[in-house]
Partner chain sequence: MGSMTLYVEKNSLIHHLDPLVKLLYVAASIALTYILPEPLFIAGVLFITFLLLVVGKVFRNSLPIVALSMVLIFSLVIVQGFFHPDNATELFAIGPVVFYEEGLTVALGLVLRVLVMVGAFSVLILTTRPDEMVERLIKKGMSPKIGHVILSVLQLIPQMRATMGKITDAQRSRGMETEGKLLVRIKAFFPLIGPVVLNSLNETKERSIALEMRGFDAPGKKTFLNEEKIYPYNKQFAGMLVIIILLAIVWRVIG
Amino acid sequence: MSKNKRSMWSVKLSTAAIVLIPAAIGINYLGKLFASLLRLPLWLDSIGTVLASMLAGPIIGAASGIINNIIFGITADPISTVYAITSGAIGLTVGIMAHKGWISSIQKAVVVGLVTGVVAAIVSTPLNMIFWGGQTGNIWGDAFYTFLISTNSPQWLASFGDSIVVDVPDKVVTVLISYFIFKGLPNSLTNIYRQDSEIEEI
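Going by the form predicted alone, give the structure for the sequence I pasted, one chain, nothing else.
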């Protein structure tokens, strides 16, 4: 075992990081279930991914999101596996911005949510075009898609608009929920994952 300074891109798996990944996946499932039961116009399936990114950086966050989608794809919806790319992008975006100090206040957390929503929409749009004819399956987003198509907008633009009106509010809410959870955690826990801290690694 050794002690080293961890950088933002560290992939050294400490015991804490290994435990964090399944915990993040479980939180993602709970968020998705909560949104489904209440019929919310949001996904809320990235809370664990975002929280993991805030705690342990972009690599662990992205890994949590990717593994989550693969598991969900195997057990429930095969298409979900494809969106592992989006989940990975979400983890990377939040992890990088968190490392740069963008979760020091609610206002900054909102900016993280906005940026993450745009990134998710950019990555998801071609996937939506390939697998869903450009739509997302979200009633609000698909209504906007139909409106844009009716105005003779290009399909890719309508698809991007569909994603934007869903992903941006979803990611803002997701990041804020994760932010409040993060801020509510004891320092003894968050310090374990600090990117500039010295920790024992396996």
Contents of the next structure:
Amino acid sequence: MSKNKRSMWSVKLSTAAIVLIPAAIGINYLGKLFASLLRLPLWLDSIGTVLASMLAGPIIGAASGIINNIIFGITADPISTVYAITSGAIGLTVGIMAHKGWISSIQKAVVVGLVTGVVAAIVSTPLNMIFWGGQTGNIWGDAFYTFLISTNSPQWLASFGDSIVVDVPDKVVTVLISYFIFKGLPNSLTNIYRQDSEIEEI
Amino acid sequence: MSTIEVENLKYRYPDTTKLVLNDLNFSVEKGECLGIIGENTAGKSTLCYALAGLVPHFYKGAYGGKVTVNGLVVRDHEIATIVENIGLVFENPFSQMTGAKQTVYEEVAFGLENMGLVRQEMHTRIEKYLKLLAVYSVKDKNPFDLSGGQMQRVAIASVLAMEPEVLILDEPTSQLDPQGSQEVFEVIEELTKGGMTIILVEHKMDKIAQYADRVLLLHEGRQVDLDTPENIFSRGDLTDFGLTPPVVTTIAKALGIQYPGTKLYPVTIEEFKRLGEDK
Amino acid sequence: MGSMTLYVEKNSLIHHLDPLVKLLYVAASIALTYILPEPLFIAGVLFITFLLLVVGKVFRNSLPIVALSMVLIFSLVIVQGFFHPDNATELFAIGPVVFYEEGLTVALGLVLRVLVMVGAFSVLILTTRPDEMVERLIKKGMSPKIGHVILSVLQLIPQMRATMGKITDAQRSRGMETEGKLLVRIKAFFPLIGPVVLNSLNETKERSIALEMRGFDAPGKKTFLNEEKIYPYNKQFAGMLVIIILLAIVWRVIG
Ligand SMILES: Nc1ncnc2c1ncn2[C@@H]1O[C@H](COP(=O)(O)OP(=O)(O)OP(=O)(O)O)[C@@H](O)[C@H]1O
Ligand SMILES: [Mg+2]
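Next, report the structure of the form predicted in complex with the partner chain; the form predicted alone has already been given.
Then the entire complex follows, led off by the chain already shown.
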């Protein structure tokens, strides 16, 4: 157990793990493009971050998420920078849960998706409060926000509801898709990210 | 001492059960070109990784025996140290570009920046190797805008600029079109003539015959034979290892053209013609 | 194939500024909108930001970036103007929808702040070469590996976009369903994303090998091919921004 802990939080990042970050960001980007091509009612823009977390652990997962949003912030959409913290939290959550054995079956993967969605909403709420008075700019989320406000709910609760209706379904589907892909990957593509392995003498 | 010494080398990838390298023993002399042949999954690439230190440092897994490059025991040194002695170029030119540099010139500089060279020395080396590899004219282009052949030559220039003692080429033309392959082989010819120590993995047997001083025949991780191209390609059992000799050798066998007083067949066109005329 | 950057090559005073000073400006201008949150004051910061865009000859280039935040801005105006909890004073009505003064004031502040954010970012990204900024940050102590990640993402995205074209064409010719029921479309997602992931991971493996072979993990001190640019009035600009922030804080505390 203590050995596991050390490897999950290992600070010495291998070259393979570093190169995984841009790949994860690329996969995030294409996931989002394909989702809009197929007119899916979800973002699916964090598949790369989730996969990176499953492959290389929470640190690399979080780094993929954070850098993902910073880069889209400075190249396309400044507003996405704000959510770098949320993306980082998604990477951390999936990385830790994957390491603790929570991606060994579909049922467990659904739980990972639910937890990740809730974590994302919890982290996003204060950001939305600070930056835009509680809204997200997502039509469904903001409609729900409006509904909650009109029933006299406090603003933070409305804001949290705004995020939850958007984040939970998206993250459950994202984690499930990533789970199916991850299970299908050959050993030769996954074993280079393991930070715990030692050289055995023969 | 030889430039490369391999003793009882054994290796297995992590989470697998099969030895991919099984008790290899050979050495390579300075200025020699060693060809490595064998069917798919024979372990050629893995052997290249073992010479360059990627096995075991990058891949981990189970490792036994000893590899010495330029006096350096590979097992005991970091990859960053080993690469100053041995360079590796492989099939896919695209993934050998760092992806972080905007121009060919800067691309070649990448390794030199990591080595901590002073600026003047960097410029000298970059100019030298861009010219040697005939890619000086595209030095200001984005590496990803080049043709496959040009990109592969930039990859070779980038590795050579670090001035290693040995250059490993693992199927350097298998993903290139004929034009690109031709360009790369011209460079290899220059380098062998220039006295560079080269390890060349190739499926094109005529190229092995043309450039290699000796050939290592691998099969299922074992060293079947290590000899001159004539000896290797004159073997009657090559098909057992999933290989066919160069076309000239096959024709020479059919026509019975041999080196006088031996059972050896010619492996290059020049030798074929010479022996044919003598006959 | 280029790099994903909005950088506009121009010769202006702003282009010649230190990327770090521009980064500091982004941070300072956003911070100011919180330290002194009155709409009039935020409008002042916004005016200066637009002025910088004009001096940097990139004002027109910033418009598409601002346009991206329009959805958020509309949403802010409507929801806050209509539903803000403090709403009391009726301002005007469009049909059954009533807008209130309190909500609209809040919305105005929020919208101005969004514009400052987007504008200040635009100043930075439209007038700064990404590699120049990354090199500056590395020299200030950022890990060269993180720098490498940032620069490679910028090149990777356009390549990915090209890949996407190829994959969708291939899948379409095999009869992929982009229409139809939701479940059908979700199923169609896998053959699209699957090959991308496999390719990317294979490339990741090969590229890591290539980087290792070029001394990426070398422990010693790294050098730089490009000579360090000399930035005019660097300290002065940075100092000025810090002083403005301090003054604003003092103002807020006293006033
Ligand atoms: N990262 C890896 N993890 C596990 N097994 C691997 C890995 N890389 C290669 N192998 C296995 O090791 C064996 C030797 O592979 P290697 O790539 O060295 O062969 P090769 O002779 O270079 O083949 P080719 O001609 O196809 O390039 C194969 O059975 C392969 O499946
Ligand atoms: Mg191979």
